[in-house]
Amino acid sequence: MLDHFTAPTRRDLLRVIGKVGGGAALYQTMTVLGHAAESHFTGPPQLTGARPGASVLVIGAGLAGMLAAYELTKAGYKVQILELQGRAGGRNMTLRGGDTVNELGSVQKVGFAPGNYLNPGPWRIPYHHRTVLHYCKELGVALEPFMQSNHNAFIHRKTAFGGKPQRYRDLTIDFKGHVSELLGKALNAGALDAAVTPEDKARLLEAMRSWGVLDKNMTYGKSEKVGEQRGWERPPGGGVNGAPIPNDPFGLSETLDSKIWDQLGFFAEHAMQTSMFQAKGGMDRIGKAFQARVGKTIRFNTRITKIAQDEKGVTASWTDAITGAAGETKADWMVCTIPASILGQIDVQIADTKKAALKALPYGNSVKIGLEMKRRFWETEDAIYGGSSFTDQAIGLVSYPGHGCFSDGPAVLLGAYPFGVGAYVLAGMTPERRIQAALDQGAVFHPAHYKAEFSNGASLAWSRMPWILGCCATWTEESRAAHYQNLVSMDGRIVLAGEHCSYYGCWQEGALLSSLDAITRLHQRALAG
């Protein structure tokens, strides 16, 4: 009924554009409306004129801390880094055979074959993360394409299609076909005449017919044109039986049961759009490249117990995590990259508003499980090369390695990558039970091979990593409004940095951007002082 028609809100408009027009259309619209922008990175900071002998103490040898040390050293500052762990890189890490995962309450020894690995933290770099890409190039980190989406991968819902996974391609084609048919019928019936001009109505009908692959009667159904997008019961061939036979599309209700719009919306997100990249040989190549430049400034296994400051400088009190020896390190200024989940538990001489910001910032959880398989059966049997299959089970997804395609021998699948409830369910299990759960749930995609081809596995639950106790900061609009500026403001001689100090949370780009912003303000304060 037209009297019930309500003009769409801006959020409704963006949601429809994202699902119908794809990520590019969504982001273009968001940019016009002022809701999106590329990375703020325009080049490395131009820090000049540092006072002779000026010193900076950096707490944490993650990417934010090492970038700060790298640029401040180039600017002429004397820099020291104190790091809790016995390794640099923070969440930028890669697990290989022989490595150890030390969680609260468990220790795992990784048994992957040589050359195989799992990135338990960052694993992909969007094309618009210009800071990461710049420093990868500057530091000589080789990158390769990351296969983000795969139309031939699967979508699984426990209550759809009797629990049988379906190809992402089939569901997306059917969804747009049925939606196009419905919109075409509504347009022809005059149901939207109050919302569109006659000219736009004609263009929309043309668009729905073409985009939705509708027939002359504006109906979506089995046809050769649909087969060209959806695939074939019998694909095109040669000889007397070369004519293709299209397969049968799913009905509207079946397609809706799959909730395919969740994945359409996921790939429409700006941060999830192609092209994407990964560090060749493991994401920790980035952390190691930074360490190669600033490693001599790092003191490892150093647990910070107190941070103090006065008008003359800063002091970090610490104990050696191995020997138990106590010490102090002094400097003129400090860049502190300790995650808020840990820093909020340390005695730090900062303003009460900044302490409140630390306390108000919870960290979400995630779990990654790597499953090494004896061979790449997903390629040979299912023609899946990279990308992910999604499920509403606790594991969230199964992601296929995009590197090493067509190779023989073992390979590592990402057998789980959940956030939210699924992540806490898996984190609460022993490492052995996590592996079994990943095998049981992932077998829905490849029942004939998943368990039979399994060799060994490893997992990492971020909520159980003692040096962070979570995956990444989870700001809300309300908490940002109340606390963000207090968190990132410079407090005397101390400034904070890390992904939690950015609007690019949970990404390496956010950590690096916050670091560049922090050291730029620190340098300005140092020169003014």
Given for the second form:
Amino acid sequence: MLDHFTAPTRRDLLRVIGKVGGGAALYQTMTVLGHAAESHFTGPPQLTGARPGASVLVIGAGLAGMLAAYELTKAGYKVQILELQGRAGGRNMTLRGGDTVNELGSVQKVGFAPGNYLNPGPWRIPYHHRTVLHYCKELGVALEPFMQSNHNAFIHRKTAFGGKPQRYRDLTIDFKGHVSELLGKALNAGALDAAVTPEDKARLLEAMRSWGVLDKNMTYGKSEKVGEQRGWERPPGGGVNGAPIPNDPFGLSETLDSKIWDQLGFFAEHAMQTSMFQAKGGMDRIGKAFQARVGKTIRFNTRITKIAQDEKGVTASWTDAITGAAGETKADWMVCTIPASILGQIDVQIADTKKAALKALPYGNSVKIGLEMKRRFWETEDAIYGGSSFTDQAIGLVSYPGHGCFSDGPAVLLGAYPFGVGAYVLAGMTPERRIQAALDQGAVFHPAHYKAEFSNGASLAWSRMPWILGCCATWTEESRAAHYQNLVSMDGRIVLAGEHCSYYGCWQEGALLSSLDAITRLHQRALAG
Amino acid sequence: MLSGTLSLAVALAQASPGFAQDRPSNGESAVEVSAEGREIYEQICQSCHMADAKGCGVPGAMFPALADNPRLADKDYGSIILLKGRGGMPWFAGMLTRPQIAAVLNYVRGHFNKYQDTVTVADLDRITTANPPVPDCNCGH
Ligand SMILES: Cc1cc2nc3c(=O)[nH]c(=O)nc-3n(C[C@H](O)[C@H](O)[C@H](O)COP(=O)(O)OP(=O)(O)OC[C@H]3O[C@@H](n4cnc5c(N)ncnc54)[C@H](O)[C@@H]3O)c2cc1C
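Condition change, the form predicted on its own to the form predicted together with its partner chain:
Entire complex below, previous chain first.
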């Protein structure tokens, strides 16, 4: 009997569960089996059977708004989008030569060479952001690898190594080596005997020796084995002088000065791990792909000034940002994706608890600066292909384009991407002074070429974007507990959506997941009501 | 001691905004914020309220003017907002020390307005203890 029994494969099992229990059951099972735990996405929503003639007004043509319009139209709703700007995409945008950056208080003309660009907002997509990846595939957006980390890029701290940048590789290997040596010493001295079994102690000693590349005395230092990780004074070659010469590791103290654990912890985060992707040609290809599907339903240059609702429907009052004309648009339902920093300033007929949530949601600030260099000296001189060099100066980092490696001609570096103090400092400067600061600070990594090869630059300060006045919503544990459910709950005929209505803040995945959840609940309510 | 512990908690909250957002990296910036009111204004505040403190934007999407602002006559008004944030404006209790908060408030109230009384660190401590609600938005100003 047993001979004829074959255990169902995992995939058979999933197929059966999917058929019987639907997507939610499938997702739960997959999570238990250890798949899919990264994203709530279980495939596009299967919304069908909207009541004939039912209409939805979507406010904001960012990714959340356009995805809502796309799926609701498929479900049979009449959809209209109202958007303040003369462009779609919201925070999903790309700056190219000829573009204009309109900040509050300044105007810049972007002078990049053809083909070059800066993504001033979203620039990378983790491999587990399944909603973004799904719609990129469905809408035909080509993705390519984004070089997330680079062992050969630099780390700079004002107070480490006399201010001289060091290679990420050297610091991480030395940190690992020194920590291994110390743990080995502690184990051998019996300091951890109360915490580990004798078997684990033996295995840990073996692990430290091999992982930390310690010598037979369990010490970390210059050796050929260390050279194989850390690189060489003279690298292995051919012929007579082929033998490599290892170089000198840094001491424990100076390694600690670099605080290299900050970068190690950063790259260990789930959303910062490889593989990472970017849209080929610029991140705005995603917004443009949505626009190709729902563009006809967008009324641009339309500033919502007031939102009202009653038992029959919703009314959005607006002014045309170009002509100044006032108007009203009515519909049965509304998905509102206006960022909280703006929505909190508008007269909206929603529950006081929702208003309180909007008032408790501050926005962070950030600045991105693109520097076009005449040639890729970081590749030719420093062997850095993609990835980022980090600094504790205001600019935060310099990031190297991972696309177009080895090409001749000009290329655009990301010359600044700070959060926190550095972002405020740079945002408060004029565009010209920002470029100067970015050149002064970034030159620490490439002193011989950074200023000499500079051609032109452009920047975007998120606090100066008139349609958001900030970067992304900043939740805390306390504000989540007090306000999150109030913010996302459906309120009569209105549901809010967008990055701020998700636990995936400041990611496109959050904007899309929030949108899918909002329209699914709206559809259920519309069918019930 | 108590206030020290509190401000550390706030600093941590600001450094890690809830869930792992897209951001440059971990670790603290070495950028030093000045102790002097005018310089703090230029380093931090003018990124939104503009160099002339006249604010910007249009009604429904604006940073309010701090110059000639009657609400600032009440010296606790700005203190509460800097300590607790309001709407899209974050709290600065983690980024600025209490002496820095007092210094920049005195600069804004004295230089861009004509209010002569000064905000002290003791005032900020008093507000922290009393924990008053955040005053209503004066975005229309
Ligand atoms: C600096 C930065 C870096 C980022 N990095 C990444 C990254 O690497 N990867 C990633 O996946 N995500 C990243 N993000 C996050 C991502 O950009 C957002 O989560 C996402 O684009 C938000 O989409 P949304 O539709 O919720 O909002 P938005 O795109 O902001 O859309 C809101 C829309 O509402 C409109 N609007 C505002 N006011 C009104 C009004 N009164 N009337 C009518 N319309 C109005 C706006 O013009 C806008 O078009 C980054 C964001 C920033 C700022």
